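Only one chain is shown below, in structure tokens, and it's the form predicted on its own.
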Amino acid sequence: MSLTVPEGYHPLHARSVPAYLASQSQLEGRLGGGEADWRVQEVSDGNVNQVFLVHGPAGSVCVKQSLPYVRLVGESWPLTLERIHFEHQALLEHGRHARGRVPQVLHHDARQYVLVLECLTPHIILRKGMTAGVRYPRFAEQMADYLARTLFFSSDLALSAEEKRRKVAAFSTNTAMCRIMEDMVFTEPYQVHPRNRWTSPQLDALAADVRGDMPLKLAASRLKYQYLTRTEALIHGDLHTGSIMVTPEDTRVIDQEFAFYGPMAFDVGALLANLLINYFSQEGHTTEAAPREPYQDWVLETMETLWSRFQARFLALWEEHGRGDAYPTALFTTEAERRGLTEERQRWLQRLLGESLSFAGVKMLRRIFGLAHNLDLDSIEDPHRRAACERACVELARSLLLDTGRFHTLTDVTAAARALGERAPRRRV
């Protein structure tokens, strides 16, 4: 793809921001004053794109635009910019599932590719506050309704096939940011590649051993599989710690470049193998003076709940709501019936987390070994300490993808991630 720009198109600087939002009527109410009276924070930590804040005396904005590269890599690596369009409507169709645990959509333009946002305040990013090691207490039951709820009302357990074909179609060329993930995720972490890197020359025989690992190969290219042929539901598409923004009492979801419909468990796994990275990255980050260990149990425990209440959540709207072409209602009709498809549901859901556990094993690997790692792990400055952090994150996803039967709750992987926790060697700075 070579680096073009549509015609009128212009990238965004910390100095033309307060001249872009004064041409809005609407956010120049919402900041009060005028363009002198604010004042513009670029925060474009992401991958992708770049980020504003803005704050007036009235309030504040978040303004995102695309770049037509990855901002991460430069211009060396061109990108379309319409991803910010697939932004918005997924934040558009996310909000109405979950209200309230997306950020409100206060500005769409088209023609300039950016999206402005209510600013969250006082909330950090999740990743930033876990590696803290700061606890959050209504994270776990607010991700699960938020995933319960955009996963069960975009999918065909709730909507008809027309309209469920309609939205699927809507989001069906957003094939340049997919693309990223197939690569990213599925195949390069398994191959010699320039973009790949890890903690060398600690993992450099780990990194060789899961590149030459066929059966683990096979593992994650019948996941890719999945993830190119799946429509199940609207997934945010890369749903991890770093897009997860928190206070003590709410939880918000961002950064959705990546929606798509594809298979659930993508999302449910990627968010998973975010909480147990951040679990044994802990251990690069306990002294004498403050151990870790507390929270790593913190860490598990809301896994745990995390699950429980996703999957109460989803059989209960399931119950209530299950209206879609997938299971029709007037199939069962008797209470012999009805039983038989409550253990259907059962069923349903053992399987959603089967394949979740599989998808979080792919998704660990890739930040151990892709381009694009986790501040969790990378923060931890001596390399020893993260290379040991990083082995275990490998031992456990491996686990996942090749040694499926051995997990049939979120219990039995938690169990197993204590276990290699234990056995790793304790060391306090």
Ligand code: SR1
Given for the second form:
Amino acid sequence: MSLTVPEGYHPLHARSVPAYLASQSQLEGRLGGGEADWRVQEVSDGNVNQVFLVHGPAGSVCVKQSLPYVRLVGESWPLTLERIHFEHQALLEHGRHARGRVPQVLHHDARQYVLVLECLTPHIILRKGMTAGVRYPRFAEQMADYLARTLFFSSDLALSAEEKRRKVAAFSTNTAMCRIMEDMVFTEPYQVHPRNRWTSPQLDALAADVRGDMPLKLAASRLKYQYLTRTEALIHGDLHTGSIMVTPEDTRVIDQEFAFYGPMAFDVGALLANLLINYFSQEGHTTEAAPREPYQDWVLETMETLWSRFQARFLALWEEHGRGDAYPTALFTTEAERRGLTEERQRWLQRLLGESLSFAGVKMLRRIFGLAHNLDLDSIEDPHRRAACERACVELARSLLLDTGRFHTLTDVTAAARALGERAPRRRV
Ligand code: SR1
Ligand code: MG
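Previous: the form predicted on its own; requested now: the form predicted together with the named molecule:
Up next: the whole complex, starting with the chain shown before.
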């Protein structure tokens, strides 16, 4: 793939953003004043796109633009521009299902591959807050609701077959972004690949073990098959803690450029994986003066609440709005049939939990052995300390992938995490 771009497309720079916004008259009122009064702050924090915050006397906006390459790597890794359109479509659809949980879209420019979004303030990236040990009391309940609503309402449980197939088709060409996940999540960590990196030399032997672990590679490939084939719901597609912005009162989901119709468990698993990574990373941030054990307890409690609220919310939505083509209501009319359907729903959620935990396993491994790592672990300066946290993470990830029958409830997972955390060598500073 080359870097050729459509005629008329211009990448924005901090200098050119005010003039661009001034040409969009509907945005002027939001910022107040004129072009000369607007302060531009580049905040490109994710791996893929460029992002600017623009502050005017009356308010702020967020400007996001696709570049013809992966921002983290540069022009040597070309990437199609269309991702911003999928992000736009997903923001609209998820915004309809989970009102208030995604930023409001103010403007979409199909020619410049730009989205102008509500500027979330005073929100910060959840991963940054969690790395600093900040608690978010409403996060679990709000994310449970977001996940239940976005996944349920875009699935065959809520939609007619015709509508669902139309929607699947509309997202089916987000192929460049799916390719990134196919390679980086399910393939590269299990092979020698120039993009891979890990804490070296501490984890050299472990990385080689992973590459030589046949059952692990089969488990990852089974999940890749699900990712490739299962068009279950409109998923966010990259639901880690860097794709969530928070305040103690509010939770918003951002960065929908990887959205497509895929397995629900990919989203649920991504979130659980990133919470587990944060849990294990806390051992690397703890000090005598500010021990992180109480925070670790909060992370695990948050995971348990997230799953139990998600399950309850999803079941309630199914009961109330289950008018899609799957499980036709006409088949379940007697009391015994309705009871049977209720039991089937419980089994369905149990299956989703099992699959989510498996996806969590691959999501944890990729953040330790692949290209894109997490601040939670990467900000631990001492490589020995970091490697100890990463080892514990890898051990749980392996169990989630290979010993799935051991985990019937989320509490089984948090207990395993706690046991591993307690076994890891403690170093205080
Ligand atoms: C090229 S780096 C891409 C990675 O960062 C994103 O957050 C996704 O997780 C993706 O795999
Ligand atoms: Mg992102």
